[in-house]
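First, one chain by itself: the form predicted alone, in structure tokens.
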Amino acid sequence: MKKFNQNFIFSTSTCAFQIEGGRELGGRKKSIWDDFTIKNFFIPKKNEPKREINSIKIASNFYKKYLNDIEIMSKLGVNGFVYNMDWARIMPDDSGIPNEKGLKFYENLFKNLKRKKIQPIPILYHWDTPIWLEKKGGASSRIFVKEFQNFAKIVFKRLGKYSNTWFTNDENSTFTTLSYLDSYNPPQKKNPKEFWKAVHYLNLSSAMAKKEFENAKKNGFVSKNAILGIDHDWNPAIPYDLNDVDDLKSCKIFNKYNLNLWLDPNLKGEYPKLFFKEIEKMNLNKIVKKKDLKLLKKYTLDLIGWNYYRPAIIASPKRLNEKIDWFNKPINFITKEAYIVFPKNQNYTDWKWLIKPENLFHGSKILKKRYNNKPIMIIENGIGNFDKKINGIVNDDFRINFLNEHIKMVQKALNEGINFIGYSLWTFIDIFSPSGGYRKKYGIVGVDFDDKNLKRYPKSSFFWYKNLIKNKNADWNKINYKKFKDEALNSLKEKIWK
């Protein structure tokens, strides 16, 4: 078995609008998620299976509690921390001049992480467009590219020295499908033309960020060895029937729409043919200029971030006419030539997400082949669930099982020569989830949202991860869960849990 080397990054990940709070502090102004959560505020009754849309004004209060949270990270033993930054905190208006207090917050965060030998791994953008930019057209407007380039330039100049690993965007596919093809998330466009424009401008914005990244290297703001990637939430396709020609064909189509469309432009420097077919159908050919294609080709990215939670079981459209009793209603992703289906004989989370760790391994082989073995880092891998706290801790064996099976697949991939440089679990502490509010628990550190101080508390999974990092070359098929529970109970006396 190949060992995790000393440079392998063991990290946790989280996101500003889901954890940070301080939304009205330090010169920050609103983003689309502030407006959305205020206008659509809804708390369902206890145990009612409806979506919670709660306030993010304070969230987990990372803005004020980050120093203590860094102490917890240090106790955990991670050497990386992935953080989706808040554009609106750094650029609260359209003046082009950064907010010094916002920059100072991130500078202090990164400095204190480094002091604890934890590398900050920043992601510039995660769905959270500043309101002033949304009023000018947001991600489906070309002005987005210009403003993102300026934002990237400012961040690299001021903060570039703190990390050698950066990402531009996070989950463009989920962002655009839920916000531009649908109205589930802000800015609630539900307009196919706006969707395809956003796809292009997000891809182009990453290329322009790479241009600024290279300039920052020349000027000494970023290390010569630093790399810049893009983070994508690809769901590898599994045919509903391995022997059915139509299901196999739909699988190939799904991967084109769920993988190639989102990574080819920034990793290969070119769009797949389907993109041009789709924009032609929409009479949107003019949104792509010749110089755009040259810029995509010139400024390709260095690194693949992969948010792996689940694969997708794919069926051809003919299955909709068959009388199959699905676990959940079939859905399509952009195209109606492929449907994600939910057979009953599978393992699902509380939120009806398919559990298949082995497809992390199978998918990584596809990424290696398609993108010439560019380095890969798992940026998000975790399970959202209803946690039960007993005696001040959560005994989350289900989460340990889930995470443990996935980390074994990363190690298996390393044995196959796949260029994994790190693994970051989702998430560090409990967060506001866009699909489940504060009821959907993801953290390996809990947050008591009923406590005015938002007290942190341990979960068994925290100690599983701590022990994994400490003994990363051990046989993880033999796990003593009781030991992790005992460690959690014993640790309650420590000052970090506050």
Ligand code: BGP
The other form holds:
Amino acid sequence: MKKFNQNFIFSTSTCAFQIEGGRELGGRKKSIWDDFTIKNFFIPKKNEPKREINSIKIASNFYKKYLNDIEIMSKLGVNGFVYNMDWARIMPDDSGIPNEKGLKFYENLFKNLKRKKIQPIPILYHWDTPIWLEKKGGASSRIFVKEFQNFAKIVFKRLGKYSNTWFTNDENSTFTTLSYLDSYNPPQKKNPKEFWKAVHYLNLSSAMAKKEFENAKKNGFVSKNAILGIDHDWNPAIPYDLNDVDDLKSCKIFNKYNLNLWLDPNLKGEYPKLFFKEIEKMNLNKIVKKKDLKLLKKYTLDLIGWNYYRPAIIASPKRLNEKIDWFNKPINFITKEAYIVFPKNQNYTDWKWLIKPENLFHGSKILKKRYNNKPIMIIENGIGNFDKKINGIVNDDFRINFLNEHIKMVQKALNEGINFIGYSLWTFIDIFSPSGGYRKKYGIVGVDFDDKNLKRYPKSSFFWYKNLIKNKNADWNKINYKKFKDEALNSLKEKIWK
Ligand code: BGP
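Can I have the other form now, the form predicted together with this ligand, not the form predicted alone?
Then the entire complex follows, led off by the chain already shown.
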């Protein structure tokens, strides 16, 4: 197996509205997620893998505990930390003037990460539109582009020196489909016209952020060899029947709508034809100005962030009337020519997310080819499940297996010349999950949400990842779970677990 070279980034990822808390502190003002979680508060029955919408006012209190959490990261041995800044903490109102306390918080966070030789890997935007901007139209209005550009300019000027690896957005696809095609997440617009407008303005925003990134390099705020990427949640398509020509055709269509639509604009600088076809249908041609297309072409991004949780098993529309053994109704979001299906004979998490590590490898070859071998970093990969805590630790062998099998696919891809520069695991500690609240645990460090200090504690997976990073080229087919469980138990005495 190819070695992970010295510069390979082993990281963990998380996100402000899910971990930070301090939502009313430090000069911060509301965003769309504050009102949404208050208005839609819902706690399902215990141990039900259902959506829990809970308060994020404190979340995992990273805002107050980040210094100790950095100590834990340092023990883990990571050299990266993917984190998105909370736009409403830096720009709490529409004055265009940043909140100094907000900038100071992120400067302290990034400075202390660097002190521990952990590179901050910031993402500018992760679904959390400030409420003042939402009131002006939010992501489905052109004003979003100007405000995002101003936000990027301010962030690069103050924080640019702390990182050479930046991203503009997290998962425009998830944000727009669940918040603009559906009303699952805020701002709950559920309107196809608003969806296509948001798609365009988010893409254009990334291009304008790149313009500010280049200016920041000229002004010395960002290092000349820093790179700016886009982070996308692509679920590579797998045909329901490998030999069925219609399923294969639907896979091709699905990948156009689930990959090309989201990465071509900012990595190739042009939209796929389907985009123009769709906006034509919506009578929205006028939202895309000629100068927009020139800007997309001029300000393309350098790097692919890939959130890989699962592939998608795709069936053609002809199967909708067939009696087929799947446990969930087929779903589609944008095109009626491809449906995601859930055959019973597959391996799923408690929340019915398909588990197939091998498609990380197969998908990486598609990304290499389509985007001319641009560097790729896995920005999110993890498994959300119920955890069982016994004698102070969680022995999460299922999580170790899941993560191990996926990292092995990154290593396999490196072996085939795929330009992976890093792997970031979702997620560092237990946090708020948009689809599972605090019951759907992703952390390799546990958080005791019943403890007033939200005490952290190690899971076996923490020590598995620590050992993997230390022996980054070991043959990880043999896993000594007992060793990791013992390490977790023995380390409980250390003062960082608070
Ligand atoms: C991604 C988001 C993350 C995280 C992850 C897990 O789409 O970028 O913020 O939430 O999904 O999803 P969930 O927590 O809903 O299981």
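Computed from a predicted model, the values in this text were never measured in an experiment. Residue numbers count along the first chain shown, from 1. Basically, rigid core = biggest C-alpha set you can superpose within 1.5 Å across the two forms.
**Student:** Establish whether a shift of 2 Å or more occurs at the C-alpha of N47 between the two forms, with the two forms superposed on the rigid core.
**Tutor:** True for N47: a C-alpha shift of 2 Å or more.
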